[in-house]
Partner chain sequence: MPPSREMRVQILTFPNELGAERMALDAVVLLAKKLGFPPERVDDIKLALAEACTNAIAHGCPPETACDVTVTVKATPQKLDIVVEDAGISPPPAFITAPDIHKMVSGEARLGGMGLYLIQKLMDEAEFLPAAAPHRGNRFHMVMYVPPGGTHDGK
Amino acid sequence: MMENDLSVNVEQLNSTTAVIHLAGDVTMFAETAVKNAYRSASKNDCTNIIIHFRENDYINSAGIAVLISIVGEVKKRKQRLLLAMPSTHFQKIFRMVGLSQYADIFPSLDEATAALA
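If we look at the form predicted on its own, what structure does this chain have alone?
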């Protein structure tokens, strides 16, 4: 797998909420891109971070580790982390590794943003 197997974009929804859009495989090659996106999303004192899984086909233990490192940063900054549209398989993995204890999981981006209203 190559680093370009993942596309990462940050969208500022409003003054308190940013969305990190992920499309592709979440592996060790994603670490720099995802962490940079999180830093960008956290600028301007953003309090809500949504990670939007769009077309993710694969996540491995290194990809899970990247997400866990984001959870640590979110806790330090007293932010809220929401995971939107992960596949059923990803949701199962997130529950197994305990990510669901630190992030709210929603079946769609619209439902995640509505939960912030």
Contents of the next structure:
Amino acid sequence: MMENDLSVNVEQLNSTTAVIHLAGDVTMFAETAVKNAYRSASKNDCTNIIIHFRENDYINSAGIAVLISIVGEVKKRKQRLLLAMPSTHFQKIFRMVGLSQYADIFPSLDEATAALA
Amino acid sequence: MPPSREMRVQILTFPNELGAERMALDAVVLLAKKLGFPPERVDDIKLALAEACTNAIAHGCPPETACDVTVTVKATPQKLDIVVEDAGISPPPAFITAPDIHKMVSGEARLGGMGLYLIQKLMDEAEFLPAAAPHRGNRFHMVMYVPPGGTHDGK
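I would like to compare: after the form predicted on its own, may I see the structure of the form predicted in complex with the partner chain?
Full complex below, order starting with the chain above.
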């Protein structure tokens, strides 16, 4: 089995907002790292969680399932989920599976943070 | 009849290990770019093939058993034609349903089951073919057409 090729970092933007930066492949191998990052981002009672993807990253249906599990947690905690993704391919796929009904999608991190201002 | 000069046939075989499908993805992405598909459609083809390969790896072999997945690609100026074959221990689903994200979010439905749905949405054609012979495995067939001029607007 191949190793996961994903880097995950959490950035606390302010008292209410945390950003999870993803760089690499979001597949089934990403599950533990992404869930741990979400828990870390939610530690300080953040009400806004932004997941930030890069332009050339890759996601498959198993990676989408990981994000749907995060949506379930976000809903339970009554947080707002924002997805910042420059890739129009990602945006299309997320709309196809219905993720856009649970998260606001923006083409950049700047636009996602601006929406919270 | 041997393939014409306009047709490139690549047969790629890899073990049923998640991640091993990468070489097939890379090869098909190269072919798709050469055919003139725009980047957005190349991404569609890559994801569709990744999902078909993942299904073959996950469901095409008995657990803890080593077997192969084969990807056959035919590229012509008109289309990219892909067949993914596995050892076929699980019969293909009778029909493909749209995922119910609301049930997945609420925990009423298991996470997953989106692969075939995405393939069907992303490719121009997608179907299981009859087995080449009894008990010879599943064959999943996908096609993406290249319009004249080599640009493809997508669905």
